[in-house]
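In the block that follows, a single chain appears as structure tokens, in the form predicted on its own.
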Amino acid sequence: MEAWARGVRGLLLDISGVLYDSGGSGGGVPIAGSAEAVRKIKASGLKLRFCTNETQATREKFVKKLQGLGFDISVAEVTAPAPAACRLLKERGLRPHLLVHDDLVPEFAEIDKTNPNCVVVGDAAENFSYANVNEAFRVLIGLEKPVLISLGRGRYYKETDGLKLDVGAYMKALEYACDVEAEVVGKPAKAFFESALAEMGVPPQEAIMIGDDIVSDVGGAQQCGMRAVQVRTGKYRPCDENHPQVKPDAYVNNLAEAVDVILSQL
């Protein structure tokens, strides 16, 4: 019955929609049982990485928020798109025009942004105004060899007051307008999951990804040879269970249930 949960040495957890729903006056609401589930994972000796496409704040800022919501989490345990993008920019001598959330800008403090030769797009939320998106378009269309780097490609996510458009929708608009294909840094990119596995020191066949996004979390992890479980929290919708391409190794009601099953198989 629970064959999917056997032979596990490491877990990768999505954050938004799995640990908590973001938004609201307190910055978010923990999903029932999730903080205790994280404590159980750590007590079990399993390796753990938090694998997120969060790009509305620096890692330090959203880790502090999660700690305030009762989660045992540190910056060193988080794999996120912005640091990966900064490594890529430095390696390739790219100078970005940033279309990102104001709170994410400090992650790019050490990156040269003069005379941009690429565009980096993240979940800019209210910064996705017509003027800002059009400015990014003008930079991109004006380049001889346009380079568009996207911090994830999610379609939407869930906050406490409902679903919100994610970076993927704006990425697609820029791709279409400039006839360019974005390079995705973050889930579901294979390199992003491989980086998280390397940080854990666990091979893909001994790791499980737990997420609420059928494509970015489940599909992305499975392409790397991992098992992947979808929680019925966050952005999960019943139609996900009929997805034409992606079939999770299991569905669970929430993180707490997934962790109890996995720990029962150790």
Given for the second form:
Amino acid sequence: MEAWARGVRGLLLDISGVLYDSGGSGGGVPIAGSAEAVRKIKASGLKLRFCTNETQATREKFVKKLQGLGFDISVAEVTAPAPAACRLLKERGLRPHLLVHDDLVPEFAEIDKTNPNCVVVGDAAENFSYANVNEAFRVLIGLEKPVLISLGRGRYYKETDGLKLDVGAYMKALEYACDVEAEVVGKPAKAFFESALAEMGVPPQEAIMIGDDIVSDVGGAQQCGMRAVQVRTGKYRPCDENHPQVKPDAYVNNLAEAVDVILSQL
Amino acid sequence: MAARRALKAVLVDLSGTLHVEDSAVPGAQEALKRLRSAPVTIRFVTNTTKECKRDLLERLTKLGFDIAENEIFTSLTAARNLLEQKQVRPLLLVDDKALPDFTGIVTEDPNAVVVGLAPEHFHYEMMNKAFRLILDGAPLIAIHKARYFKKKNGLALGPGPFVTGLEYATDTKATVVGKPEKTFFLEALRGTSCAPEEAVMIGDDCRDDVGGAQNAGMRGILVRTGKYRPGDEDKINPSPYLTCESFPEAVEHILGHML
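The form predicted in complex with its partner chain is what I need now, so please give it after the form predicted on its own.
And the full complex, kicking off with our chain again.
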């Protein structure tokens, strides 16, 4: 029954929906048992990395927020889209027009943003005003060779006051408007998971991804050869139990349950 | 060759067919009078997301056309009809100027979403409201899915991209009610007791007017006014039932050959 939890050397953990639910005046609410689960993983000798599509703030900022909520986490343990996007932009000589949350902008401090030749869209939340989306559209449609880079492609995520549109919806809007296809940096892109595994130093067959997004977290991780577990917290909805394409290696109620099972198999 | 059913209804496009901007197509007012002498039901049809029937009627009356408000059928009307059929209460993401066409429709505690061209409503908070309703099962109705349009100071996003984003986030498909959708043409005939095979559409947009109408089972007459460009008639298959100079010539053909 717990065969899925054997032969594991490292865990990739999603953050939003697994460790905590974001939103509200305090920045978020921890999910019961998650902070303790992280501590148990670290005490067990298993390797650990946080693999997130968080783009509403710099790594420093959201790690600080999570530490404030009681989590043992550091920036060095996090794989996030903005730094991956910066590497890509530098490699290809791309200068971005940013349609992102204000708090993410510092991640692009070293990037030349003059005379943009591409658009980078992230989870901009309130910054997804008509005017801002229109401005990004005008930049794209004006380019001879439109390049749209999307930090993730999630449909929605859970905040304390309910579900909210994620970057994927706006990525699709711009794709439709300009008749282009976006390049995704972040889950579920294979390169993103592979870089997280490389930084952790564990091959996919010996790693398990734990997430709340059945497509971006679970499906994406499985496509890299990892096992992946779906939690019933965060953005999980009962219809995820019957997803037409993705079959998680296990469904668990929450991170705490997943970790207890994994540790019992060591 | 199967016998043609008698013509019982004529659909007439407005902009580009009866008038171009603020000028009537020469001879159109007189041609409409002549068409009214025939035993056909007439409907004036147009895609619009922000002109209510009253405003359209005012414009046409000023140009000398004798038209009744209930003869006008727009994409907004099509949306309204769909709401009434489904008996749902809409969250209306439409221009304020379009609201008069939804008078009488209950909008409290919405369980449907209607999206027109309404930049003032396409901000994150409202989009989330629409998203949550649709995720919970509310039907998404799109007046049309235009990608963008031209404004004086540049291009501006139409409703299409926002509808697409909502479709993706909710994993649903919008019902699009404007031309060239089949629904539009079938709805225009509702209440006329005419079948599509008994109707003809006159318009200047080969794809949206003529192609759309013929796809719904009607015959289509393409006029060479408005946005017509030489060669347009070759762009649809089957080609238009007839291509002629303008609305007056279309009416002459109908009176002479189709009754």
